[in-house]
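Only one chain is given next, in structure tokens, and it is the form predicted alone.
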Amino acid sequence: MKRVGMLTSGGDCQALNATMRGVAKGLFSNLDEVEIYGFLDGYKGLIYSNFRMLSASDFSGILTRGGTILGSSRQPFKLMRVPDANGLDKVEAMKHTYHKLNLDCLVILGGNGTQKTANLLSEEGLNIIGLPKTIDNDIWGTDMTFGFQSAANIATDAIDCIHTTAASHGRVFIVEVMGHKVGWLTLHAGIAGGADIILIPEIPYDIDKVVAAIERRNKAGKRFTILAVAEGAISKEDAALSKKDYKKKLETSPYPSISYELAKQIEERTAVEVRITVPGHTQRGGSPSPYDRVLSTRLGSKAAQMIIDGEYGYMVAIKNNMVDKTPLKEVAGRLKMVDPNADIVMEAKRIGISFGD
């Protein structure tokens, strides 16, 4: 008998259910006896022993369903060692739940913070397998995360839809894409959507360079300019500030996000109208793309095989289009950033896309 726990933690995305389905089907198809315990609302369910037994039927019909059937919540890693309001030791509580159910392993689906806690539990002696979830594609040790391509499709659609109205009115449009620290989503959606300017956190921008790119298009007879801007995009001036000073600036800023500050600056320097579109959480919603359904199924199947073989302490990964694994201790605390000199950036610049640098 294999007893397996499963939870989804952090922000939701389109392919969580598809990935859990891959794990479950891989187990039910290859083991005579298996019990799967689903912890509700992420690590919170593991901490407070809130779970339900899942049968094969629970995983039927969820390949195309977005969100997560288990629910999710954010439990910051930095607070995991801090007792809750009632003085409960969260780490000890999670270990207690694991051992109370006599689990053979725990499968954890989530992003960077989630994988840090997964590694913590692994170091505490629990058998852990991680699965890389995030629309940001910023997890170290895997070429791709599930959820990313689905979100990129939605962000690209938003840019696609802006083209006609921008051209009709001769305006500058800013499409703000999710991504506080890393710009993969904005980079891919910007290229796929034909954005003229792409601003990402890893390449601080010069507002004068941004304005110059807009003016070049105007002089060339182009009626509009589209900017794909990551929510974490930052100017060169702000990038030079200390973390403390930059945080203070954000707290006192009159603008709801960087896009509104950019719009104000562009309007002050040019004679064009600027409009802002924020797809927001629609980027996390809806059905997973076909790519993500395939990726999730492959990753889930690999996780099932690792459970059968007793391989723990790893995050399942995709490397060079091959399913592989990366030690959790190598993943924890590391971000996969966009290299400003990466081929994809250089290729985008070569066709005339400005990064404001």
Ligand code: F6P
Second form
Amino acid sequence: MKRVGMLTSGGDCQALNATMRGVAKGLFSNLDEVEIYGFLDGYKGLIYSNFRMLSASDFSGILTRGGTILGSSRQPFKLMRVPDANGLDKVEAMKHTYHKLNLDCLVILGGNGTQKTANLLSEEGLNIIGLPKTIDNDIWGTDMTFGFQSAANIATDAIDCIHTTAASHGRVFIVEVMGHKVGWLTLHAGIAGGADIILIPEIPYDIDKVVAAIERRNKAGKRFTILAVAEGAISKEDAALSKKDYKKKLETSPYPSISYELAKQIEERTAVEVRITVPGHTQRGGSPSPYDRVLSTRLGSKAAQMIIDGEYGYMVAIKNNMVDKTPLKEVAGRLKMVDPNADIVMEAKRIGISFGD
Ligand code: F6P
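Next, give the form predicted together with 6-O-phosphono-beta-D-fructofuranose (F6P), keeping in mind that what was shown is the form predicted alone.
Below: every chain and molecule of the assembly, starting with the one above.
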């Protein structure tokens, strides 16, 4: 008999259900006896012992369903060691739930912060398997996270739609893409959508270079310019500020996001009208793309095999298109960022895409 706990934590994405289905089907198909306990709303369910037992039928028909059947919540890693409002020690509470249910292991689907807590629980002696979820693709130790390709499709669709209206009006359009502190999603959607300018956090931009790129297009007779801007994009000036000063600037900024500041600067320096589109959480919504369904099934299936083999303390990963695993302690606390000199950036620059640098 294997007793397996499962939870989804942090921001959701399209292929969480598809991944859990992969794990569950891999277990139900290969073990005579298995019990799966689903903790509700992420680590909260583990802390407060809020769970339900899941049967094989719970995992049927969910390959294509976005969101998470377990619910999710953000439980910041930095607060894990801070007692809750009633003085409860969260780490001890999670361990207590795990032992009370006599679990063999816990499967944790989540992004960076989630994997940090997964590593903490592993260091506390629990058997943990992590699965790399996020539309941001910023988890260390895996080439790809599930959710990323689905979100890239949606962000690309947004840019595609902007193309036709931008061409009619001869305007500058900014499409602001999610990604938190990294530029993977913007880079991929920007290239896929044929954006003229791509601004990502890893390559701080110079507003004069951005304006020059727009003017070059105007002079060449192009009627419009499309910018794919990461929500975390940053100017060279701001990148030179201390962390504290930059945080203060953001807190006191009159703009809801970087795109609005950029739009104002572009309008002040050029005669063109600027419009902003923020697809926001639509990028995390809807059904997973075929790529993500395959990736999730592969990662989930591998997790099932690791449970059967009793291999714990790892995050399942994909490297060079092979399913693999990375020790949780290597994943925890590290961010996978876009290398400004990566081939993909150079290739984009070679075809004339400006990064504003
Ligand atoms: O990590 C996924 C993500 O969608 C980021 O791209 C974004 O910065 C953040 O989550 C938004 O978080 P929330 O859903 O809590 O607003």
